[in-house]
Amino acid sequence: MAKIPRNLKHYLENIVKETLKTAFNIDTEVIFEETPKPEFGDYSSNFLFRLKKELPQPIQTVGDIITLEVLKKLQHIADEVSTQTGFLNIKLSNKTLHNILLEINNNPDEYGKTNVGNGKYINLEFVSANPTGPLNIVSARAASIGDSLKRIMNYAGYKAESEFYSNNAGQQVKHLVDSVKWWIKKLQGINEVFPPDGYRGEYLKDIAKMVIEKGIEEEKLPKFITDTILNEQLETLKAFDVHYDHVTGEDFIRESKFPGLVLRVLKDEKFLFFEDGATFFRSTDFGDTEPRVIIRRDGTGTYFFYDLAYHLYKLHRGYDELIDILGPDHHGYIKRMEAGLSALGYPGKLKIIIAQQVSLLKNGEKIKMSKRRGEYYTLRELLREVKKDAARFFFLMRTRDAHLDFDIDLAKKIGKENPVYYVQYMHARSNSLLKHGREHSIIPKCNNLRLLRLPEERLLMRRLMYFPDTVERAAQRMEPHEIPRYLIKLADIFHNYYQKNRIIDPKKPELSGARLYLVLAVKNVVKKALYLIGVNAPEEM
């Protein structure tokens, strides 16, 4: 069989483009997609209606020589290609599509991998959850989105590298520990009128019983009490399958060089100003609606002032991009971030991402919740009920902007209407199958993939054919909701193949072994695109 591109789609990208190039000397990009219906062929482009001005000829008369001299160079991995309406279609043969069932199961470790990233030193923060509470469901949607996009972009080439930023001092500190020592004398039986700016919430009353019983000293209350809490959102975040690179406390930047070294090239640069006695800086220089305060009249640095100079103490470690992951109270902080680290001299190296809220559902209605009265819904309260497995998908079914409705009841579910049971059964089926083959000495064999002929399997080696794309689409556009995608769309087409079909007949030992090595490919994929997303992969359900 002829060898094949490791890089499909960007190969026939770099064929038509040359093409173009010589033939009418126009120099353009072209992006080739997965086409919706496989009558329309396996990749489509439509650059023919963006360059519909600059050609030299009618679209179908371009479209016509184009068609003649690609179909020329891709004679031996394509079958057809046309232009209908504008579109630049391509068909591909059935032996690349044997050739890619090899190259899965040949090195199934390897399968997907691209190079997009070209080593690109990326620094994921995700969660930093302030440490005065357990985490909520927004972390725990960030979390996921976090983890999963590591692994992904990790697997596109790029170096990336997770960590967790806790805010670990300041004025919120003081509201914490002003709220454990009321706790600490509720129990002890003094009745006070609780802080105004307090935190509420049964689980500090547990913290004040440690207080007590380790006869903790009143200066060393604010570390022990936000260690506390940081390694319990630790410790659940490991229980979610989300482990951390890097964990940075705001108590080490501000002992650090990097609140000075702010101040000092915002001074230099002539970015600051004084006003009311307060120090400002001059965002509205870099697009920011209005200027920033960035010292108050006491002295005392804003949360803005020390999350710069926390970004700076992260661009001084060596990153050449910063990604931040922030729930959806934070819009309005992109812009001020974005200006402080151009004044700093380091223009567009932080990206800032929004995860958007989430809404528990139970019994088909909306779980209330009050940040207020100290009631949350905690991802370990999730974890009790819905398993690890389900909660990550769940989290990872939408994209990262648009607001999430989780179904609880729905992701407990045992059967087709869960869409992760309905995934991970595709492995289960998958691992069942090829041990039933071997109970009847049939294995999966790729001598014979030319008896893969029914439109389901070539549905099904198509589908895994775009497994590349998705990865590097997943971690190009920052979205790892595309792999949940993907896999539902393979699990239709995969369930709908084996219930039509019979995959093992030992009186056809050829054709079950073609089919076997189908489904074996079908199993590593799954496998591979589960554990980017942080999934098990069951043998058996």
The other form holds:
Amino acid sequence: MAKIPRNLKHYLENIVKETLKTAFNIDTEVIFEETPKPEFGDYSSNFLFRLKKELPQPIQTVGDIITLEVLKKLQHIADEVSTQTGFLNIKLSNKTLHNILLEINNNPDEYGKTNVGNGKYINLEFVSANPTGPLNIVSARAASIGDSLKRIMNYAGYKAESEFYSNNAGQQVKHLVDSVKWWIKKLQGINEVFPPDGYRGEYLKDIAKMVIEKGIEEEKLPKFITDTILNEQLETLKAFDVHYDHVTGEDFIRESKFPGLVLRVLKDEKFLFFEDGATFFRSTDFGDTEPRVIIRRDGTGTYFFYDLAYHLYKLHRGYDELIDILGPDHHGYIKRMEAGLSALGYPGKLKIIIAQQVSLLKNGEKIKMSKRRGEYYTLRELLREVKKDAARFFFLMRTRDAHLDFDIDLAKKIGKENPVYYVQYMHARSNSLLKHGREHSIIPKCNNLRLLRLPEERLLMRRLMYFPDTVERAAQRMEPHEIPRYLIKLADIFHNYYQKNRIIDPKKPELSGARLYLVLAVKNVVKKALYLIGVNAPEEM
RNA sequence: GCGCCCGUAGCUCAACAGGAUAGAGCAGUGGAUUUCUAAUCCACUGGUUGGGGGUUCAAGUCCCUCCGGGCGCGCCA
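Alt. form predicted in complex with the RNA, vs. the form predicted on its own above:
Following is the full complex, with the preceding chain placed first.
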């Protein structure tokens, strides 16, 4: 039995690349992808089109030669190699697909792992909220994306860590403290005018009560309040299965050497100028639209200034790349931040990605949210309405760039319309089949996999084969939504297969054993895929 | 006014360095179950990819322009 290469897709790519080199002395990158239709085979590449101008002979002639050569080299794993209208298509043998099942079931925790990350050390910062109130829905989306990305990238060979930055310093903290003080007085029967820049919101009343009960001293108020809210935010995220490797406070950054370091480097490199008593950073040297203030006329640093210091701090910790996931209202911030890090000597080290906005739908209507009035839907509230699994899945169903309509009623539904149930049910059904098999003394067996010859079985195995490619794509594009989409496709095929065919038939023990082996592979892959997006794989539903 | 994102079927969305007949789900219509979970499956209907122009063997994808929706443009964070 020929052993299949660890990464089939890359293996095919290398074979063709080598063939091109030896046969035509053309050195080029070859990329295979899933064929749009099974009739075209399993993998296809359009390199012939791309090379058209460089080819020494007509495209079909070259295609024929390559086809022949590649087929020779792939005899042990492929049935057909052909060129059709310029595409090179490869159809793998059933044997190869069977071997993939073996690979999955022999080592479920390794299947799909790739090394595209090459050990690159990544810091993923997401959510990073002000400690002035509960987390909202956009934060929830960023949390889904960020935490899933961390899981996916680590599976793809990166070394990714997650980080939460708390803006627990500056003017806003003062306003926050004033707001709590107002509540304290009110609770003590003293009515005052609410501070003009204060934070509305009943949750501050609870904090005021705690302050009174615990007898917190005045000078310790800022820290007590920001820590309390930060803790609440982190607890909510834990309920969402988001756990951080690092939590950093702005207060810590302000006390550190990094603000001074930023100032010194920018000054030495002559990226600073003074105007109206303030210090400006010439971010325009790096493509920003206007210079940015870093030290105000009154001598205090801007948020941007401390954020630069914070990013410098992260870089000093040794990361190869920083990734920030920000809300849609921050895209104007990207240019200046990138400019800042370039000026500090780290061009290209920061990648900022934007998680677009979220609208919540209930009873077919959008829930109105107004930040100004302090009316917004919190992650806590959402988690009271829908399950964590549904929420995480829904937040990942769209590309990051697209606005997301989150239909709360749909997320609560049980049934096919709700993709998260559809997908989780695939896992529960697999488990149920395995259980049912045991009751009839039929267990998954791999010695007769050639009995798996239905078209549906081939489609299913083929889909399992694409899992490593999916993980790799998700990691490289930083698009976790590849995973939910993959799962939905797999579920379509699986449920269809189940519906049409009897998996367990005590009269056909060999066939049943082979089919259960396939079911087991599905279960293993589904479980892993769900883990990568932080969704549970239930044994029963 | 400038910048970023979006515009694809009635609705919500896919479409992987530009590639094969633009695909799914929901909704609608019609069907399937002596069952291993019907919490399911099958079939049909549904498209000028916002409009126009350009580049290319090939454009939903790239360029220009116009229209529409969202967000941002502080010595706020």
